[in-house]
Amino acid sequence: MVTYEVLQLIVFPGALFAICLAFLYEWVDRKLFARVQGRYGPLYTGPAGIMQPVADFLKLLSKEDIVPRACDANLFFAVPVMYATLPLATLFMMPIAAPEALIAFDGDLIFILFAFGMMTLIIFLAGWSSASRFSAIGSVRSALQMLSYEIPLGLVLVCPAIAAKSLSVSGIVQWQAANATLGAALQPIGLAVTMVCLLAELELVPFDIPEAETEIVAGWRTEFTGWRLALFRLGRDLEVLLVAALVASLYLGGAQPLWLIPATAMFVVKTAAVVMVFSFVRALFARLRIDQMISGMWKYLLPIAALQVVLVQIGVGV
């Protein structure tokens, strides 16, 4: 007999719910991105094209799987699977249906930061294992991006933990509820820096440098086809959901019920708002060069992130 805990992990608020929500947010992103640029976006598959992400995923699964002759076969097989499963597993640490996540412990915020670093490492291995010049350039660019945004991101994400005196995402959500406040109101600078760094983590415009199609075809994804590319796209959608859930939890109060609105509905509304902000930024800005990205992160975002840590320390001391 299937236990209730197993159903939570698989159905709600588990893997199936996360995958469906990730596909929904891909549709929201594509639709809003197109409208900002005066286009239609997904239109025909399902009502208003809402089933287009699912159709694209299934189509890729049915495509021919081409393996480059000179690639590292073991890595070429493993990296798509790892890229899809890592964000899915990390989502279990996000409070989705209640103020406490399915997997919550003191230190899960550190594990989430570790997972972000591992996803970038997987991208590097994906490009490097492909034995392609375009993929190698994309993977190196991805590693360079990580070296530039990872420190400011870590500094600002630890600020809500300092204020709440907890390294657990669920603990920070519960602290905001107990104090009737939002992290965004207390740390607007941290929120802004977090959003910029997470755009770079997701490799979204203006930080889509590792996948620059006008320069290096598709970057580190150039040689991946069929089910491997489908898993990479699914992993990216799940990572977008993970990032949106993290911002919603640390700065927007997370999955807290409001009057008659249940916690899950509030979670969906808040994460959808974060995805829409990413879509607007993506539609309004052009791609940066890798040197502009690195110098901007080190010259501007790093000092601002350090200032945010000092301000939080002063506030907690007072």
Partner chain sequence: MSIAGEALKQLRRRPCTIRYPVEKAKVPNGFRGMPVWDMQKCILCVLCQNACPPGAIRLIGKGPDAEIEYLLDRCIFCEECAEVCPKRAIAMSHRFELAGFDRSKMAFRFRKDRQVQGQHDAPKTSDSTGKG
The other form holds:
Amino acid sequence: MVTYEVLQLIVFPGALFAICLAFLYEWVDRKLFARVQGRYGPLYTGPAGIMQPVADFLKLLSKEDIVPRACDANLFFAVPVMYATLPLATLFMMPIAAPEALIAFDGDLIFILFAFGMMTLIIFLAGWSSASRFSAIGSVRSALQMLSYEIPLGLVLVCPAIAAKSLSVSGIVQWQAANATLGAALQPIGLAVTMVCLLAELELVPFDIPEAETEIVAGWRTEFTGWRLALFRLGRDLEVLLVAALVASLYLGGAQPLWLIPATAMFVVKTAAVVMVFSFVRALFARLRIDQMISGMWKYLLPIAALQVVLVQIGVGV
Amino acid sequence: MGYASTVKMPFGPQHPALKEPEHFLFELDGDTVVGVTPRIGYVHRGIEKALELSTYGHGLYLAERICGICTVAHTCCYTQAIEELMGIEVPPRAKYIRTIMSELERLHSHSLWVGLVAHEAGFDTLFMYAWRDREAILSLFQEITGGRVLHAINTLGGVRRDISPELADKIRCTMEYFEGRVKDYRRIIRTEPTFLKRTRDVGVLKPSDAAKLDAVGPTLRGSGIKEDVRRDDPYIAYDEMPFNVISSDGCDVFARTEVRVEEMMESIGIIRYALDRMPAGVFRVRAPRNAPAGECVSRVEAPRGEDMHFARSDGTAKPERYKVRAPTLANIPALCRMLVGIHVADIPIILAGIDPCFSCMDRMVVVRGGRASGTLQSKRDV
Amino acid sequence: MVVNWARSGSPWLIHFNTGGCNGCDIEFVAAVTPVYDVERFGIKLQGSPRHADILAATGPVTSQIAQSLRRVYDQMPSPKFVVALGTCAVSGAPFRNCYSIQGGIDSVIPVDVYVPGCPPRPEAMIDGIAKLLQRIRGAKK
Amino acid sequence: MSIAGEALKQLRRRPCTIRYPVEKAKVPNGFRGMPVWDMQKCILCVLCQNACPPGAIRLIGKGPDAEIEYLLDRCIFCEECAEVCPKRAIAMSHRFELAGFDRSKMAFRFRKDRQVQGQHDAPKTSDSTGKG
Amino acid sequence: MDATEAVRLMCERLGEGVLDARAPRPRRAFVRVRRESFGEAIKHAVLELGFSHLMAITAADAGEELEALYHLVCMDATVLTISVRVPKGDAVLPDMSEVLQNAAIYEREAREMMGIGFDGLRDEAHLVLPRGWPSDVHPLRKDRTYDDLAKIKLELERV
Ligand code: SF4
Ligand code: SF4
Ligand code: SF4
Ligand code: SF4
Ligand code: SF4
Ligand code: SF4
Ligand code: SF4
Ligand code: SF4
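Form predicted alone done; form predicted in complex with the partner chain now:
What follows is the entire complex, opening with the chain shown before.
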């Protein structure tokens, strides 16, 4: 039995499955983004370019590893590893193959929120450890940005929890199934705010301020090469998957089987939809400036998020 | 780190926001720029010397390579100067063809620029669309001249290739398509809130400063001053063309964008007019090898502003002195003025705002700020 | 095998103008945009030399830029390749005699593929890069 | 958001990309590609050498041994040589796929009786030249 | 103001200071002045005649002397070129950035390329051209041949 659980953790629906899905979504994102711009996107690496993220990953693994002299060697080693493992570990708390996640406990939603905060902290460390000006600016921007979206995000994410009277993602998924309803239908405002905050969390346009290529090269990642960069990219892809899974679970019913369709398939369809919305939206905007972004978040998003909380309270109370 | 009292931040020579190698040293106070030291000269190739050492015919190809974006402007300016020295009159048909080429170049250059400014603002989709549509102009170039970017069409005494009636129809047809696209850009840049947020009130250049610091081209016209060599000092066939000089009172990056987009509409009008009224006849006359002694100043409105060449001949087959002053250099003092007191994140978009093309600027510039002291003169007024 | 496949399937480029006339540069950027779209090959433009595999250099090398070019090249992690785009980058041609020009890209760093043209059409650039990729794919370990 | 309409339209359309190495590139008539020599016509008058701005053409030797050397790595494809040739022995071909690994193979020598070539195959003069 | 008018007014004001004045075609005027009258000529043109836009300064090598040509433009797009010659041994002109705000950038260029000094021009520090270029070599002087410059170039490469 233990081997079965280990297998679950490592292969399906655990690490391996998550990594494959993460790579697939990177491809979906690049492809859709390219199509919006009237291009093909990756085309020749694997059928329709589907192996592109894998090729990128393998290539980076095979590249020379450069450690800048000025940087903190220990941190420089630890940061990429943490950046890749944290979202992977958090994914175990997402219901993927069944409405019940591999690891589910009351309060895992809080842990997930904490993980998002941690990701930003790691980014900050990454920029700081590489002792380069661009990286430092990138990481400071990243931290500033986090301060502005974390609070509205936390506010709206507890709304489904209040409605379902459960602080566990699995619990919220099951509550939606039991009541034959969707979070999105009950809390459309919450969904919208979550999407905006998560765009910021993922550092996508219009909030890709910490990575603004034309301003600060590649932001906090500027100095990383080889396997470190590969792990960053993997961690990034996993983060996208995590975010998509979170939206799918809290608002779209998550991994519930529908008639004959297994839960996993529903999960994949829903997360893919979320990823596609993200990549479509990021094609439509110009990048904001950090001060504009922060003031916008505080001025508009926070009140809306608060409004959503009040609405949910009223709904639950009645 | 990075946020101490004043830090120095280098920008370039290899930097994704600059497709060309230039170096700016910014002095930052927190997130605000308090000083700028441009350090140019990375693209200095020594063209002026080379021009003086090559024959008039060979020099044409060097003039063309002062810059790959306004090649027509530079070759127009060059041929105009040398033709004046040689005392040859270009046939009217050649003048019309040069006019059409100049305006096509303005279209391609401005749409390239719309794409770039969008790119600097992180608006990649608009960048892709603008560059996709620009390809229509490049294929026209290719059909007319045989080259997409360097056209080698202007020559001493006229142009090397004619525009046939079929080609003229093709140009009209492309103009039809392009007009629609330009209207679309105009709508997008005026309504996209994130883009407006990044360009409105950014990089302000007051009209009095623009005039005093001698800004040129859309940078000047974006500050509400209507000056355009095409109208004020008409060359080739511009004295026969009806068009408006566009200006905008915004004085910011958005105003400069607007000026360029509106100019594209005017250019389309000029091309149509010129195609309809193209005089018949030869399009090239023979140019002599040598030019009698003399000197002349030749001016052209390049897409980025006034371009000036000065030529002096001594009766031989090579110019005695050839001097080029391209638009970007003229805009540098104004640029430095705009860059002081702004937010770091706005640097790329302001730089892009003047449409800096350093390859022509460095052709001559040797302004290199020294380590501590050297800044451009404009710093003095700040 | 797998490594060569990955390398040839995911070339990331960094663009460096060493003093050219912009002609090559705008054609290079045009190759990224929809009509040519080199992302088909998995090519991505990178801003940081640390992330790049291929240095796409345009223009004759001016004396002033030579050191920067060298530095960017040194910052790239190996295996790295250099593509010289345009006649200037190949040999410095129209400017090769000028006093502040050192010559083509290969006067400073080793070049793998030369793409003549003034400027080369985006197709010619793609052709050059495709030839390089083919060579990488075929490379023995 | 104002670009959304156009973006949605794009999704329904095929990309406008020319899939270049897979599809062949279309080059219009009059395109200035690599110049090619028809040595049958050439009279070794050196006008092309003098006209060439970057000095990509050189006449080497004298009399029957004379050869024309063409340096591809210097050519700027300006068409001056083709224009100046009194015998129309030079034509701008449509060849643009000129990339090579070795610069020493970018020099071509043409002789009146035979054509000595570098890395590229002998450019046939019938090879889709711009102006026949 | 048209070209002939500008030439006439310049001659009237400077009198003996003008060595040569021509208006070869509409909107182009060339006035060559004596060194002593140079400052006055520029000030007169800029402040009184309205030629307030400085297009460029061309430095030229005229054998024994160096020449500086100031290309000024007025509102009617007339280009007035005021030129002045100074001997090579004593090639110094006053800095004009008092009246022409953007003159410094062109003056520095002239100094770097041709070796004309400008009295009062700040930013004396450093040399022209590529890093390490000898400050007494002005590439645009006629006595600088290509071979000569190429030797310097080679030296630079070695560094
Ligand atoms: S400003 Fe224009 S010419 Fe200059 S690097 Fe950017 S794109 Fe090229
Ligand atoms: S930058 Fe100017 S002075 Fe320098 S080589 Fe080029 S043309 Fe000559
Ligand atoms: S401003 Fe200069 S570099 Fe820029 S496009 Fe025009 S000529 Fe070229
Ligand atoms: S090869 Fe031609 S287009 Fe390219 S940089 Fe040189 S001169 Fe310009
Ligand atoms: S071809 Fe012309 S230039 Fe050559 S020898 Fe004959 S007449 Fe003279
Ligand atoms: S095309 Fe121009 S550069 Fe090439 S060989 Fe002919 S004349 Fe010389
Ligand atoms: S004319 Fe020819 S030899 Fe002289 S500098 Fe130009 S390209 Fe070089
Ligand atoms: S100009 Fe024509 S005929 Fe004369 S040498 Fe050249 S190719 Fe031969």
